[in-house]
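Shown next as structure tokens: one chain only, the form predicted alone.
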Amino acid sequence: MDLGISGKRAVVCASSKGLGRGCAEALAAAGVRLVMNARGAEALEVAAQAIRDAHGVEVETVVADITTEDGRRQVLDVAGDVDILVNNAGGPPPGMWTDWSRDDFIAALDANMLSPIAMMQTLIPGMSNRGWGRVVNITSQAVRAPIPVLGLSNTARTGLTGFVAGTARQVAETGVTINNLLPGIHATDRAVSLDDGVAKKDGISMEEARRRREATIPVRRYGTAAEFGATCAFLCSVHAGFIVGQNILHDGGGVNLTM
């Protein structure tokens, strides 16, 4: 399918590896310029010229920190004129609820909500005014269904989608959609570090406790980032313009809802 961005420009956020490599990747495949955005530089740089070779595209790196100020400035000054956002920040760690101090609800709210936030209101505003304009939201399967080891997630990513839900709906006639893309677990770093945490508190290998986890999914594996980027590249698409405001699983089945 063409999805009928060729030629468009898309900042993603933290997107040297995992679910924004993904999505990066699955942008670049259908012609879309980039600018990369991630926090340590070698790997931001391989990933990005593996992704020059492969579409041939024009792709821009940011070494910075997407969740500070003067980081998201520094995407900012390089991205110019974007017609595609993809948000997207590396969760809070696990816990318990009795372990959290306010700054630690800072600094939750900081990456998981404040940080996209910011992102949409300087960018959105010249995507409605061009007429045409995609922002997809990497959160989480928490926002359907809370997990309760990850109250700090839970909270900001939360919040974020509440934010959405308004917003989207007074920006789609000016032809901008804004979605949230919610993983479940994929064969990612953030997966590597959920297991070793069982693995280490259940005092059982790393193999058994991706094996426990998977037996929890309905297809009976982790998600790929490549099938998560070709979702986000749909919503992307000339062909997502009736899509808003939505918050799309990509779980293997794993939350169960009936809406």
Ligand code: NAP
Second form
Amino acid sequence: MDLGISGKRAVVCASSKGLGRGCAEALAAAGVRLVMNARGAEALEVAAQAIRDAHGVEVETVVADITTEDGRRQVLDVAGDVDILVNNAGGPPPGMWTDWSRDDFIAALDANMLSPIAMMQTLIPGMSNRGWGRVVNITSQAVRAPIPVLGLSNTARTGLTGFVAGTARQVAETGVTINNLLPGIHATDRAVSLDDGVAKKDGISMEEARRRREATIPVRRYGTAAEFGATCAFLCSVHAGFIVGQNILHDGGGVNLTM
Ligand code: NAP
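Alt. form predicted in complex with the named molecule, vs. the form predicted alone above:
The next block holds the full complex; its first chain is the one shown before.
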């Protein structure tokens, strides 16, 4: 399917690895010009070059922490006017509800709620003026089915979800869609670190921790960044203009909900 977005320009935040990289790859395969971002320069440049080589699109890179005002400014300075925004950042650490201080909550809110909101507030007005835009926020299945040990993530991401629910409906008439894409467990570094935590806590091997987690997913495997990226690229396509303000699970059926 031709996604109809060849030549458009996208910012993909936090995209040197994992799900962000999957989104960058899939957009590049559709002919989209990219601004990619991460904190680590080396992995970012490797990813960017691999995408240039594979897809022949222009890829600019910005080494910056997207959760800081300065980092976002650096990304936005390079980005200029963009048609597509994919918001992403690392997830907060797990823990118990008693563990977290005000500073921990502020850090989680900055990373997973206020940063994507700031990126949207800066970039959507230009999209609206030009009459077309796409925003995809990478959130989590925990938004639909909160995971007790991820209280910081649950808190910040549901705040972002609330913002999107209203804002998506305010900007839709200008040709801009905003949707959230909710990963279940995917085979990325994040999954390795979650499995490592379970293995250490339960005194089992990493393989066993993964096997047990896979058994809880109806498709009996972890998702891939490529599958996630393809879904993101569809949401950014010309065909997805009637999908507005949705929270779309990409979880192999792991969250059992009728609505
Ligand atoms: P990942 O494999 O660890 O990759 C994270 C990417 O984001 C890396 O490129 C990393 O590069 C970059 N990054 C992290 N923090 C950043 C920051 N502050 N500023 C700029 N770049 C940053 O993670 P992932 O699995 O793709 O997860 C992406 C998001 O989805 C996370 O919020 C995660 O919590 C959420 N999620 C993932 C899963 C899953 O199964 N994978 C499930 C549910 C939710 P640098 O470290 O070099 O900055």
